[in-house]
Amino acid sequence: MAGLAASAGVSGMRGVRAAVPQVVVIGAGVTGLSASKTLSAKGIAHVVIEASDRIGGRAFTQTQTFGVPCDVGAHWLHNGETNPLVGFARRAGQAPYEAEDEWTLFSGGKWLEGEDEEDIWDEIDDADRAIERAVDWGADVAAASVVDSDTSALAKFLIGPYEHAASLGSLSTLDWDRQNEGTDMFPQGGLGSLVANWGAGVPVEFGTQATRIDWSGGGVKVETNKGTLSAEAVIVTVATQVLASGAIRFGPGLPDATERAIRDLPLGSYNHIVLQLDGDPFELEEDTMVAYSGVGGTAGLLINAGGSGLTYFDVAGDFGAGLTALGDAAMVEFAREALRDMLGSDGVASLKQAKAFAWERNALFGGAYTAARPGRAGARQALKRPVGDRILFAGEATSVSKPATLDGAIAEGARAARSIADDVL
């Protein structure tokens, strides 16, 4: 996010660059750090280059707004029992804990409880048949198709905009089928601050942003705003929504089937409007999940993170991208009559600060993580298909079973990798 460049994975030169590389890596978020340490532990010389002034991409903390550390982007460690993540974690001394899956409702004005509670429950499992079935027809159709559409906006939130960044109109039921569910974790001190430690060994060249790659000769040249880089192969780990802009240009252009993957790969809506309370208003335990529709939107809050004093209020989907392209302002002023809507006047006093954190004004990132349109699940196939034997593409946007994780994009970077080592050089 632009001003946040004083928090932790912030530094100079790492490592020294390789003279003549033979791999240029293309973005220092944890799928281009997986790639590094993958190319570096077979002996591959390459260079790693980031536009910005950090590692970590959409994984960051920062401790400036609140004076605690603040997750601004990604927040769970998804996958606990495959993560490689979590082992590093509990080694540097940021050992990780299990999300509780405890949570409260609140909808018309009201904290749900007993029939009230259940009908929503009973209404997302619903939902969830109804999708799974259209699944085992192999029908690949936007989720709401096949949700009863009486389904409340809370139900569907749950289900759609908090898991996968788009609403269910957007979501391939296929694409929503296949990602893999894990033991959801957090580690002590940020994951952004975790991932920044994870990759604080790699060699990476910031301020360097790719604007043109040449494959028209025998191997790749990257043009940069700091000159031309020539290698044997390249690994892109940009999001899709900077690809899809056309920020990096490609001579010759790229094959029409992997333009199109780039395009039905869009990122979501999904931002962090961070409370920081006083006292413990909600009288809730910490990193409780509230669920919350009402004064027009829905929204999915963490409370007392870690017990940090910091409660995440995350807006997604159709109405969090709406709210967020009104601006910061109206984003904490949303949360602020949620928080009143749930707690009255004693709870908008017990609001001290609070900032809104929008990954779609973020020109390196344009949005939160990708979800496969209606009838296009097999984009993140066609994505990872290498252009020309010398460009690969990576992240989570081609992970098929783990997209929208760490997991899977770290997965995804060192397979990358592995297949230049042994089909390309």
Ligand SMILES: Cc1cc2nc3c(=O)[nH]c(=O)nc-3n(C[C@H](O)[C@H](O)[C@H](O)COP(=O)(O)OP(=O)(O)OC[C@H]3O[C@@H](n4cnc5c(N)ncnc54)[C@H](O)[C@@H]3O)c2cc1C
Contents of the next structure:
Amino acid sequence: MAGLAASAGVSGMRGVRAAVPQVVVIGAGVTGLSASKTLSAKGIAHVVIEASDRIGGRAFTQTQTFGVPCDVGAHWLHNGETNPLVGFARRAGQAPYEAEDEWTLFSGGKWLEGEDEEDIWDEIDDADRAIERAVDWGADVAAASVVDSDTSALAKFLIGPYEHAASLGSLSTLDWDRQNEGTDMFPQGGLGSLVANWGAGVPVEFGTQATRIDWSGGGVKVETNKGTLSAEAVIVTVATQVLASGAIRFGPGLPDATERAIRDLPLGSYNHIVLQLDGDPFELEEDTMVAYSGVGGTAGLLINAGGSGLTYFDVAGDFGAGLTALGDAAMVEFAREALRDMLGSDGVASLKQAKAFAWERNALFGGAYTAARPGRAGARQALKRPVGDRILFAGEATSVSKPATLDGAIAEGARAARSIADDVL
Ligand SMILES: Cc1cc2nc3c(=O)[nH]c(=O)nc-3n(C[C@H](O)[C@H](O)[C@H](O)COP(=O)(O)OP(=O)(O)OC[C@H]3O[C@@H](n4cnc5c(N)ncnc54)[C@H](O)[C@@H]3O)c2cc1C
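Output the structure of the form predicted together with the named molecule; the preceding block shows the form predicted alone.
Once more the chain from above appears, this time first in line as the rest of the complex follows.
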């Protein structure tokens, strides 16, 4: 293939790359990067292809909008005790620090204190217990069906969309129970930049978009906008929403169980509206979290993230999806009205700049991260099953123990690579 053949085997980068790869890895998010590192460690020749012009996928730090690092996607290092990025961050000089677990609540036009605040935490405890009871019975149903319908919008937001990017009606109880419970951390300088450093040695063919995987013969032929790559196996790490859209076709078609699993793992809606505020209008410690309910919607705020002057104003779930569909201007307007609600006109006056980032409007992702549909918690395991012993799906979607996270995705990339080394080649 013209573009790839010309560059395949070019030295000067770490990793094992060859003119005739044994494995093609599709996507250079953390899953593809992790798969490549494992394949390289095993001396397996492979090519990583990436449709965009950068690595990191849904972990991306940009500085051009605000002049300081801004995490457009993932921002938290979850499961700090076991997350391999934590050790890397220490070695790379981006020493991570522990996230505070402090919340400030605003609802119905006021900051909640005393009994008002306790009522919300009691509601959250009740809802958690109701879902956990269903989990104990093995009931894979919509979380909304077991949570008291009178639960406040703020409590529902915190147990559903803010963690899972999906509202309680779209969340499987069993999948909900897989949420991370370890220590949350933040690296210095942004999580996207940490991932970019972590993956810097991986050789990647940029601007190379997979369009079809032909597995009718012995191995696989991966068709791309730059030509066709032949290999013995392929690791597919693109988001399930991309697969469900048909952007990559398969010949022959995928088994029904795999197709079904892809559709049972849609990406939810979770987007940052990033606010650059003058001074300290909230008068809250940096990295304090605020849960907001008012002016027709809910949001989670991370105040003055890492002292950067940026406040992440996050919308999610059904409300976030509806707002995001209205466009960036509507998203920013909602954040502005919420500022007015919380801080009055001084709060609005402190807003220097705002920018909304909408993952579902980007065809290379189609959303934020997966939540299994009610009744379909088994879909993650189903998607893990190799197809024809040569197509392996991997990513946050196939992680059963740490779904929707970077560390879950990293483990899955390594798992797929090991599986190819052990069972395919
Ligand atoms: C707003 C937001 C906040 C988040 N917050 C956190 C957080 O705080 N902590 C956390 O742990 N996780 C968080 N996540 C989830 C986390 O970002 C993902 O779980 C993780 O990045 C998924 O990595 P991946 O490699 O599996 O997929 P991706 O990052 O989606 O990588 C897939 C890659 O494939 C490429 N691609 C797509 N189509 C093609 C094609 N046809 N051909 C070639 N390449 C293609 C894409 O460009 C992309 O680079 C967040 C995500 C979002 C969007």
